[in-house]
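Only one chain is shown below, in C-alpha cells, and it's the form predicted on its own.
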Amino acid sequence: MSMAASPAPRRLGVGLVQMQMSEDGAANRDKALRMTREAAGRGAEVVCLPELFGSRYFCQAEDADCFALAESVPGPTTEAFAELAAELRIAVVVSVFERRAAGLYHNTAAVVDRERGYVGKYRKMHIPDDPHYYEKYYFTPGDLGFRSFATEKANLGVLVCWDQWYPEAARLTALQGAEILFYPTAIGWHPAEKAGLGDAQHEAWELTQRAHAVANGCFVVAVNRTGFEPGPPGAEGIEFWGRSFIAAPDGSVLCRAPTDSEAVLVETLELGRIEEQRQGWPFLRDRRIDAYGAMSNRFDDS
C-alpha cells in the first residue's frame, strides 16, 4: 500500500517596513516605495507598512485642515503600490487615510497582490480618543467587519493599531482563515510618561499581540513607525517606539526592529507551524460557541 506524499512545506517571506515620517507626503510615499522594494529584494513576498505612513501622525490635534490629507481607496497610493506589487510579484498591506464621501473618512488598510492589483480593504473598527490620539475627530468606525484576504501566497488578516488590544478582533479575523494577522501601527510614548511608564506600556503592547498569536495559533505582524513627531504648539509630541515585530503561533518573537531607527526586516515564516500549533493546543476545537452569547453585550450586569 503506497503512502501519500507529504505536502511540500509552505514558506513565506514577510517584510516589515518601520519608517520615520516627515511633513512631505510625496517624500513619505517615495520612501515607503523604496523600502518596500528593498524588502522584496531581500526575499519578502508580503510587505506591511506602518499606519498612516503618508504623513506625520496628524491625530495629535483636532485640525480640519488635516482632512485634505485623505484620498479615495482605491486611489493614488494604492495604485502606486499596486504597480510596484505587480513589478516585484509581491503583496503589500497599505495604510491610507480614506476619504469615502464628503465629511466621511476612515482609517483604512488596503491589500494589493501581485498582478491582481487591489484586492480589498479593511476599515479600522476600534477608534481611540486619548490625549494626542484624537482619532474619533477624523475617523468613522469601520463598517466592513473583520476580514481575511486570500492572496496568492497566504490568507492575510488585516487590522489596524488600536484593534490590536481586542482579542475579539483577532479571533474573528482568524476564524475567517487568516494565517497571519497584520497590524499597521502608530504608537509611542508621551515624553513626560516615558521614564515612569514607558517600559510597562511597551511590554503590554507586545504581550497582548503575542497572546493573540498563541490563542489563535497564527502569526502576528506588528509594524510601527519610529522617531519623534512634534505636536501642535504647546504640546509635547509623541516619541514613536518602533520595535516592529513578528510573533510565531507559539508566541515567540521571531524578529524585532530597534526603537529609534528605521528598519526593513524580512523573516521567512514556516506556515506549517500553524497546523502543528493548533493540533497541540486545540483552542479552536475546544471553544464553547454555545456559551458565548453574552460577548455581544456591552457589559453583562444581569
Second form
There are 2 protein chains.
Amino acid sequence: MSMAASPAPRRLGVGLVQMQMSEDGAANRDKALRMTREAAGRGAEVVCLPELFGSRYFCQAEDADCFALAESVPGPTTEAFAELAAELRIAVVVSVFERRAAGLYHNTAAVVDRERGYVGKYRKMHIPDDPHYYEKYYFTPGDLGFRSFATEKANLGVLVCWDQWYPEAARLTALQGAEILFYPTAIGWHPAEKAGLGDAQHEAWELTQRAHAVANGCFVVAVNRTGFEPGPPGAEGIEFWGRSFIAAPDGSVLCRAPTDSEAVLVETLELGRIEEQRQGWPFLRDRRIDAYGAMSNRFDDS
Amino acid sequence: MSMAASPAPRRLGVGLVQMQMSEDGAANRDKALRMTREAAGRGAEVVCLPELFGSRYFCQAEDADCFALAESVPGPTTEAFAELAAELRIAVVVSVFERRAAGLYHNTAAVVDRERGYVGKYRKMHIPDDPHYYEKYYFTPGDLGFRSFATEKANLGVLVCWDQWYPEAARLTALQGAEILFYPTAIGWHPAEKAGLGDAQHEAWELTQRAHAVANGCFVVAVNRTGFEPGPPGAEGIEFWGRSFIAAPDGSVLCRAPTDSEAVLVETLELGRIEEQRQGWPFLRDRRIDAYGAMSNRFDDS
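Condition change, the form predicted on its own to the form predicted in complex with another copy of the chain:
Full assembly next; the chain just shown is listed first.
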C-alpha cells in the first residue's frame, strides 16, 4: 500500500488576552489594543479578547443607563481593531456590546482580518440570567445562527460565554468547518460561593469546553476576564476567575493563564492535529443524523 | 417570601460491576450474577453491568462464528437477571448481544426490574469501526432511538459505549427524563499505543462523560470491563482500562474503580442534586431549539 505524501504542516500562532477591566472605557480599549499588539509581537496570527472588554461587567445590575455603552458593529471598536489587524497582519476576535436599533441590543463578537478588515459577526445565541448575571435584560438572543468565519489562515468558530455550556453550539459551529472554537467569556465566583463551590464550578467550566474539543476534534480557546469587579449596592461583586486556556483536539490543555492576573498567552497550534484526531476517533462519521430531530424539542414529555 | 417545604430526599443506591471476561460464557454470566448480588448486598438498588459481559470482546476480529453468541432480548440472559432482580428487589441494566432475526444483530442493553421483570431495551445507536473494534460488521445500528426507562426508583437512561462520545445521545436521553445515564462500555488500549496515547485517551473518555453530566445536570455511570484480552492472530489484543466511575450532576467524580482489577462499586446518589444543579445552572431553560435544525446535517458544506 503506498501512502500519499503528507501536506506541509499547517501551524497557526494563536494569542489570548486575559484582561482586568476598569471603569474607564477608553483605557480598557487602549489596554486591549496594547495587549493584542504584544500577542502579535510574540507570534500570534489570530488573537481573541475577553467578552465585553470595553467595560466592567455591567450585567451585575439592571440599569438602563448601561445601554449607553453599546455601539454599532461594525463600528468604532471593530474599526480600531481592523486597523491594528492590518498593521500587524493578524485576525482578531473582538467582543462588542452591539446597538442594533433603539431598544435592540446584542452581545456580539466580530472577526476582523488583516486583508478584509471587518469580516463578520456572531450574536450570542444562549443568553443567561442568574443573580448578578442579568443578561436577558440587556441582550436580545442572537438571530444570525451559529457561525464560523473563513480567514486566510484558518476557519474561526466564534461563540460567547454561556454558549460554552451547550454542546449543540460547539457541534453546529464545528459542522460549519470551524477549526478553532473561540469563547470570549466573563465568568467568575460570587465571593460567598467561592469557598464551597468555587473549585467545582471552575472544573465543570473547563472540562465542558475540553469535551467540546474532543467531541468535535477541534481546538478550543476560552478567554476570560480576571480580577474583582464590585457589584451594585447590596451585591457583593464578582471575582472573575481568569484561567483562560487553549485545548487541543484530544482535549488536553495546551496552556492556561493564572487566576489572579492579566496575561497574554501565545501558542502555536498544529492544525494537522484536527484531521489526525478525527481519523483516530471518527465521531463525525457515525453521527445518527436520522435520529437527532428531537434536539429541537424543549423536553420529551408529550 | 415564604419558601415551599422541601420534599423528602430521594436517595438511590447505584452499583456498578467492573468485570474481566473469560472465554467461558456460562462462567461470565455466573460471575455477573454473583457480582450483582454483591452490589445489592451492599445497598445497590440499581446495578449496571459492562458491555457484552457474556463473552470476550469478539469484535477484535470479523468472524461469522461469533454470531452464535447472540440471543434474543428478552431471552435467557434477561430472564436470569429478571429473576435475580425480583429476588433482590433491584433493577439491572443488562448488556446483551441481540439476535433479532437471521442476519440482523444489535448491541443491546435491557432494563430488568423487580416489579415488571423485563422493562425494555435500547439498541446501540452509534456503532464504531476502528482497527480491532470491528463493530460495524456485527451490529446493525439501533432503530429504537434514544431511551430512558421509568422504574420505580428512578428514570434510567441507557446508552452503550461509543454513544458516550456523542453529546447528542446524552442530551436526547436526558430530554426523555433520564436522571442517570448508564454507559455499559468496552474500551481499552492497544498495547502499542498505551505508552504514547494511553493517558490522553483515558482522560478524554472520562472528561467527555463528566461533561454530559454537567450539560444535562444528571448523574452518569460508566461501566467498563477490565483486563487483557488476547487478539486474533496478528493482533496484539486489547488491555481494557477499567476505571468505571460515577459522576454527579456538577461533573465531579463520586467514585472510580481501579484499572487492573475487578470491582463492585456502590454509591448512594442524592437525586435531589439534579434539580439543585439545574436551578443553579439552568442550561435546559436557554436551549435555542429554534436554531438546532442543522444538528440533522452531516456537515454544512452546501
